[in-house]
Amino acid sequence: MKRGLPGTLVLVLSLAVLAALVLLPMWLVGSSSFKLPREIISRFPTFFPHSFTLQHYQKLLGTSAFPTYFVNSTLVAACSAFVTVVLATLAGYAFFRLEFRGRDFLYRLIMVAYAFPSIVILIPIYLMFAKVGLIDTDLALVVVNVTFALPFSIWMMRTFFASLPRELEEAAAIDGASRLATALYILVPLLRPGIAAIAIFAFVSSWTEYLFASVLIISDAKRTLPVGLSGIIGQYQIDWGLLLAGASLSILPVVIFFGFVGRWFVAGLTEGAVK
């Protein structure tokens, strides 16, 4: 259907407003991290830094534990995304292709996990992890992140498996391929949009997780970025420059990761939405 001039103007204006709502806060955070403290807290905020300085980044990287938090978050988020992708792919294949008793009930039971707020299971998880010695370990955060990301990831992968014709597997079976070889060399390459979508979802969810990281991690050397950045906020005084520099650097891994797999991520969301 051909769109008229008023419709085009409304569409462009809507996109401009949406882009401003999303990008303007990020620009203000990034540009303010290069300003001197007096310009950051000025009554009349500036769009571009008039007093360009790198002192906040030098202080952040030289005197704080930000590099340690950064490495911890990267390790936890990468491991959580990898485990989530592997388990969601296997579970999605099982729930769609394999026939076993209670399959539909088990699938719905997994999705029920989203009905409970995370704060409700915080204490039971803490007690369980304390009994098995997982408190103050990266493994505890990986387990929690995978637990919360897995139900949605399984649901997405199941929709992607539904888009693949069974004839592909039947043809591979006729040629003598095992079920594992069929999955690795035929199905997985076709599922790259879905794998990219759940990988980014799991990575970002793990990267920004705060509640469990603040409770399950005790030592400062094991803290992740959200918890570490909260420690920069003092009780009586806030170092805004340090906080803005940390916030600017903390989004870099997500941007880089999205740059590598973003083209599959968009395709994955749209394909999964229409199934």
Contents of the next structure:
Amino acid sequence: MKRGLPGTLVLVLSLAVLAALVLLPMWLVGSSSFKLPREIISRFPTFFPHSFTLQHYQKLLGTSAFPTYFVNSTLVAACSAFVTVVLATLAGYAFFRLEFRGRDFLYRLIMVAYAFPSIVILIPIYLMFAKVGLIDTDLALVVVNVTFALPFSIWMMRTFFASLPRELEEAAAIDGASRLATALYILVPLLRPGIAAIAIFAFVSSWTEYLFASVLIISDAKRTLPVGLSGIIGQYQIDWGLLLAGASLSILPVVIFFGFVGRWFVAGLTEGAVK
Amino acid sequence: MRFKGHALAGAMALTVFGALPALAVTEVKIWHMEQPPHRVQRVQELIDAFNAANPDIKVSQEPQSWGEVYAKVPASIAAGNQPDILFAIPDFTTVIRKVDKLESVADFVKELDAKHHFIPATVEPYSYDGGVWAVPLYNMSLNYWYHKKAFADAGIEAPKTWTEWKSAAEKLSKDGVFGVGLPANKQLYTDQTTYAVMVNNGASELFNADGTLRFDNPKTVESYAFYKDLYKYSSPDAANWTWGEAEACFASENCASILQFTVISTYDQQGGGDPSQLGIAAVPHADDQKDSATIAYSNAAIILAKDAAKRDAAKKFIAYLLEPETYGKFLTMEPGLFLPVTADGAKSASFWSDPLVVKYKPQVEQMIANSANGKLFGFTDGRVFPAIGPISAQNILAETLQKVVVNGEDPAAAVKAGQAAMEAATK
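Can I have the other form now, the form predicted together with its partner chain, not the form predicted alone?
Below: every chain and molecule of the assembly, starting with the one above.
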């Protein structure tokens, strides 16, 4: 179908507006992190920096615990994403390939995890974790992150499993492949878009999780980025340069991770949408 | 057999003497909410010096956030992993007393008072129900900050009364400058600015002597109506402000004046940095009032430790912080924000020799003078109403203000609804 000039104009304009909405805040945050403090809070905001300084980054990396928070966040998010992918894939296989009593009921039941606001279960979870010695551990955050990411991930996996013909597994079985070999060598490669989508979803939700990380972690050395950054910024006085430098650096891992597996993520979402 | 006996005795001796050093060290865990890196660093310097001088005690800090601490501390107490020392403010102390059976520190405070002489108003908010529940550590009070040049250019003086305040805000609001920066967020900062206006109109009491609420009264309504009048000259985004945005507005000279605890650090590092141009005054009072008052927070340390050795170690550390030679270093972890609560602390060389305090000495002196007439909602005139805890936690003062200045509700109706909300919160 050929687009006319008005159609092209509307399309370009829409894309420009969309790009501005997404990129403008990122540009302002990123570029302002290199401005001198006075320019950051200037009465007349500057789109392009008139000054240049690395002082905010030096302060952030040199005098704050930002590097520790960064490592903790990376570790927690990576572990959460890995465990979510493994469990969602296995659960997806169980739900959509195996026959067992109560399967449909169980499949619907797991989505109940989203019925409760996080704040309601915060204190009970704290007390449960305290009993088993999980308070102030990275493992506590991984458990919570996986718990919240898993139901949606399993739900997403349904569409990917549905797109795989059962004949492939039957053919593998005829060739003598075990169930595990079929899963590893036939299904997993074909499920890559779904796995990428789940990995990114779990990574990003763990990376940005604040509430549980702020309560379940006590010591400064184990804090994750969102909680650590909120502390660095200050309450009565905000160091805007530090805030902007921290915000700029904290989106880097997500951008890099998305850069590697983003192609599959988009494919995964599209696949989920049309099935 | 003889060898066996010697071996056994040796093993026992090793066990006892080997264990001695571990048994001798008493660990004290502190939770405080001074999270910015430079404050954590200063506290750590003091802890290191204390630990070096007291090898039998090991103090450690775990900075927390005010945002979560109201939920986190009760949970940690329930789970049995609470800190030994907890920094607190008066209303938070009432919350802690509900979830933990605190031991009174009256004797300890008396001992410290004999040595350092506490400013009485800083101990009062923690003295009720027959005990003293925390040891005051530092004070904070809200002040009226202004740009001297902007005022001089407009030909006006710092306002003393509400009429002058409104007139100044009106005259200064031109060429993109806001005459006054006042928040309207449903948040603690707005609670504080609202109460600072109320105390300057004789509406400082939220409770009657019998503990019933008296928030809904003509003086409170007048205060809200006046805030609404002033708010017209504040920044349009002030409905979302916390302290940081107000300071940025002031430091960038977008706001000619604001109500804030201190602006010194921000003004020095991000603003003009010229002390001769930084004005400070008491919060203006209503025309029929004689003097200005303000809101003041006495921050204190609660000892949560139950174990006698830990309690003694915690007291030793608190006493160390209040020694004049260390107290100034403690207060200047955020120069100008934290004010002394003791008479000898107010004179300590370690406080007045801080470079920023030296540079802004007149402003710091004025802050201390303003704090002398400080009040805090629920803790006024020597009476303490623990029911203030939920009222403060739910920001009902600020919520009422939002109804008036953002939703445009009639102040009398909003205050009436505010009192109903307070009654519901304290049931």
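Residue numbers count along the first chain shown, from 1. So that the term is clear: the rigid core is the largest set of C-alpha atoms that superpose within 1.5 Å between two forms. Please read these numbers as outputs of a predicted model, since none were measured by experiment.
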Following rigid core alignment, is the displacement of the Ile256 C-alpha between these two forms equal to or greater than 2 angstroms?
no
Is it true that Val12 shifts between these two forms by 2 Å or more at the Cα, once the core is aligned?
yes
